[in-house]
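For reference, the chain that follows is the form predicted alone, supplied as structure tokens.
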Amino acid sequence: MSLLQVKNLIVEFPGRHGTLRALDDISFEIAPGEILGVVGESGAGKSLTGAAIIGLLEPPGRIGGGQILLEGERIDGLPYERMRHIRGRKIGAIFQDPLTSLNPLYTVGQQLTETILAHMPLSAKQARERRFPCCKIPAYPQPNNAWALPHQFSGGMRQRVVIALALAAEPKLIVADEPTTALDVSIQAQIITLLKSVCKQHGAAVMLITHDMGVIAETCDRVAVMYAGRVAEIGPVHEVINHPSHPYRGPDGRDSRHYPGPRAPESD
């Protein structure tokens, strides 16, 4: 059975002039323990079918249509305050610009205490016992930097920090939204290698949106190809990558067999 089912879901913006529709149609599945990613060039809906998913759509942005079911139950449409506790619990989300997840008042020891707080039923003592193995997870800051307020790390070890707040309450779906942009190469290996480590030992799920190739190749399942707000193509990675079977049409109009972008110019 799929953990996650999206089903040809429908995401508009109204307008004075009429309704956008930014994501058409959208449909695919995730099932426990599997790495889907989702690739695209810039302005493809990756980032908007992510937001959709964990119910964080920025207004006048809204579902128009589909539904989105995650272990059966229908989680599109629901209350603030119990989409709130599902993003949290059985939804952990990355973000591309960890000072957007983390609060710049308060230390990161604190922030996962009130995480864990927050979705399991926990005293503050077991809270405070359970987020040490949490800081033992790979590339994770030292138990003894769990008191230090987010602006003394680096850019690296913030987006660290932000993994381990979305695995704090062991989610069973994890939305990576570019978690390896703006990290050197030796940290983006780190942070694939821990992607990799959270399905294998929890059985969790995680759709990894980036536009990358290299990162889907080496780290995904499969592959979703995203071309102006459709899903252009779906299937095993290396099929995708060697053997596309959509034309993929790039920004000069072209038909490119590559993903993403135009393919070069044929010599005469």
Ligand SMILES: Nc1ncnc2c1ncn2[C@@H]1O[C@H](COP(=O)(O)OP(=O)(O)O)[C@@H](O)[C@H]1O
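Under this definition, the rigid core comprises the largest set of C-alpha atoms superposing within 1.5 Å between the forms. Fair warning: this is a prediction, and the values are worked out from it, not measured in the lab. Positions refer to the first chain, counted from 1. First, how it differs from the form predicted together with this ligand.
- Taking 2 Å as the criterion, residue 202 counts as shifted between these two forms: its C-alpha moves by at least this amount when the rigid core is aligned.
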The other form holds:
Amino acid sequence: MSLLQVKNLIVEFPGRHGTLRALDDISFEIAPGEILGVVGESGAGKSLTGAAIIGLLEPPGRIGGGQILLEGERIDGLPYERMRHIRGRKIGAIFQDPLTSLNPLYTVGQQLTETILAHMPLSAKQARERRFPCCKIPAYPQPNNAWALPHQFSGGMRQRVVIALALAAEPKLIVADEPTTALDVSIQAQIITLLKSVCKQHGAAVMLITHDMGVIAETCDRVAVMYAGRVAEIGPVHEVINHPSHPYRGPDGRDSRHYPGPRAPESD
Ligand SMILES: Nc1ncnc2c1ncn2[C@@H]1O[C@H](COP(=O)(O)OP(=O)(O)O)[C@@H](O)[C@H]1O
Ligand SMILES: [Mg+2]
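Go ahead and give the structure of the form predicted together with this ligand, now that the form predicted alone is out.
Every component of the complex follows; first up is the chain already shown.
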């Protein structure tokens, strides 16, 4: 059975001049332990898809139709508290900027302990002991660094902490939205490799949103290509890369499968 099923998902933004349909009939599945890449140019709807799954669509954005099922149970439209519990316990989230996931006032060790305590029936002592296996992520801050505050780490180290936090309660699914885009190019590959290896170790499935086809090719089992709020194509990575049924031609007529990443804001 699929771990995650997204069926005919519609996300819309009601506005004064009518309703904007930002995601239009999105359907895909993720199997347990599978890494699904999601690519597409800026504005294609990748982040909204991730946000809908983890229940963090920002109002006025809302689910206008369809279903999201985790282990066969609907998780769209759950009350906030229920969804907050699922987020963390069953779904871990990793965002582009690690600081959005970290509290600047608490040590990374405290945050790991808190996260574990929030989701698992353990004593504080057990949680502290448990957090060290999380810290065994290669090059993750050593246990003595658990007393450091987030700002004392580099961006790459912070994202390692966030990966440890996301996995702390052993969720079945990780949703990672451009997890390395904000990081130094020299450590992007390390973080992706780390994410892949720890998720495989923990048996967690991953929805990896990125605009980097190179990352997809090296990391993912299957890939969904999004375009204008729809899934244009989905399949095994080698098939989609080698036999694109939905080629995107750039203005110069070339196949622009190497998505350029977020566009610079347009000036007017
Ligand atoms: N707060 C918002 N209000 C109105 N429309 C939005 C909002 N956020 C996103 N959208 C619409 O949804 C589209 C997809 O956004 P997003 O999922 O962030 O794209 P991606 O992550 O692929 O770059 C945008 O192009 C925009 O049209
Ligand atoms: Mg995005």
